[in-house]
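Here we start with a single chain on its own, the form predicted on its own, put down as structure tokens.
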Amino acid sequence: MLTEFAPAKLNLALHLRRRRDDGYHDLETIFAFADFGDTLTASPADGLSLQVTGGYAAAAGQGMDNLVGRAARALADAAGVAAGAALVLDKQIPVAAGMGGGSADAAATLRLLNRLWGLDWPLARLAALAARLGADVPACVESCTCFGTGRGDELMPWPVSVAGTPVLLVNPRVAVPTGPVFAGWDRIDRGGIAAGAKLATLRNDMTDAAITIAPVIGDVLAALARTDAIMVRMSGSGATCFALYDDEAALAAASAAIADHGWWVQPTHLR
């Protein structure tokens, strides 16, 4: 049995630039990843199968009709592999939460089966395959801080390290579908992200649309802003919000202060 970690994805900033004719959006974003996430295991088998366990198993659903299944089949087809795998996903990332849980799981599937099947593909080759599965799956293959343009699938290094930064993840237990949030964007281009820009000067252009759909997101952001955070922001299309802190004491104090709201709260660190 082999094991692969699927770290939760955060958008430290997300600037929308324009809606394209194909329905997608050109954007600029800074991807970062947490020490919290899902875990995927695989054992040799004749065919492909998936069992989902963990706190969000019911929301994720069982069987191969999801991004994990699509990733497994895509890799098998691309590599000409006849072997199978018995996959087990421990689902801890909330579903439809702006943390790229499905994308992280798909990326972990590619990395894991690459090892199980002895393919020895480099990450760049896996990322090229991942682009067919979703715009942020290539970033999740690498699972390191990077700058994304285009649909978010054109990646380059981000020059400022955030590794080890204490971060508090908070989700109000509301699932927010990505499509309606994108559709609610006011289509005003407020400018891109300069290389090395200070994170606190950036933004998430999807925040207002997400709050319109789920007003409780505004409550989460306000509660986090009352803590000793150095930055507060929504991730992706929501509903998860996060706050960055200078040290462990500030993280612990914020986690305790937020706990009374009945929201999902996860203290962790950036990778």
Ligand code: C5P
The other form holds:
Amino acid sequence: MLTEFAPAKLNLALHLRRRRDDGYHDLETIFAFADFGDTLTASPADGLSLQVTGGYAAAAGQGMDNLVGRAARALADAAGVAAGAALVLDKQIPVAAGMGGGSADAAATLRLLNRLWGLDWPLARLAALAARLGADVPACVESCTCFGTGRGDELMPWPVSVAGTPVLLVNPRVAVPTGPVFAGWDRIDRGGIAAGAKLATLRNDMTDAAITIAPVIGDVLAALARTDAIMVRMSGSGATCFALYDDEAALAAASAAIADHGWWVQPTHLR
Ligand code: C5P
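Could I see the form predicted together with this ligand next, after the form predicted on its own?
What follows is the entire complex, opening with the chain shown before.
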């Protein structure tokens, strides 16, 4: 049996530039990944199957109809593989939360089956296939801090290391659909992400649209801003927000201070 970790995705910044004719948006984003996430295991089998366990199994849904199933079939088709796999997904990342859970799972599926089936494709080749599964999936294949342009699927290295930074993830337990948040953007281009820009000066341009759909996001951001954070921001299209800290003591204090809201709270570190 093989195991693959599917780290939760965060957008350290997400600047919207333009609505495209295909309904997607051109954006500039800094992807980062957490030491927290889902875990996928695979055993050899004749056909493809998926069982979902863990705290968010019900929300993610059972069976091969989700992004894990689509990723497995896409790789089998592209590589001409007849073998199957019995996949088990331990779903810990909240669903429809701005942490790329489905994308991370799809990316982990590609990495895991690449090993199980002995394909030995380089990550870049898996990432090219991943773009067909969703805009965030190529970044999740790499699962390292990177700069994304286009739909978020054109990737470049991000030169600043954030590995080990204490981060608090907070989700108010409200599922937020991605499409309507993008559609709620006011379409004002506030500028891209300059090379070498300080994170604190950057933005998530979907914050206002997400707060309109789920006002509690404003409460989460305000609560995190009252902690001793270096930076507070919403991830993706929300509703998860995160705060970065200088040290473990500040992370622990913030985690304790946020605990009594009844929100989902996860202290972790950036990778
Ligand atoms: O690619 P993915 O399926 O993850 O995207 C989900 C939705 O998010 C799209 O249908 C689109 O409404 C929105 N989206 C967008 N621009 C992007 C990425 C996603 O408008 N760059």
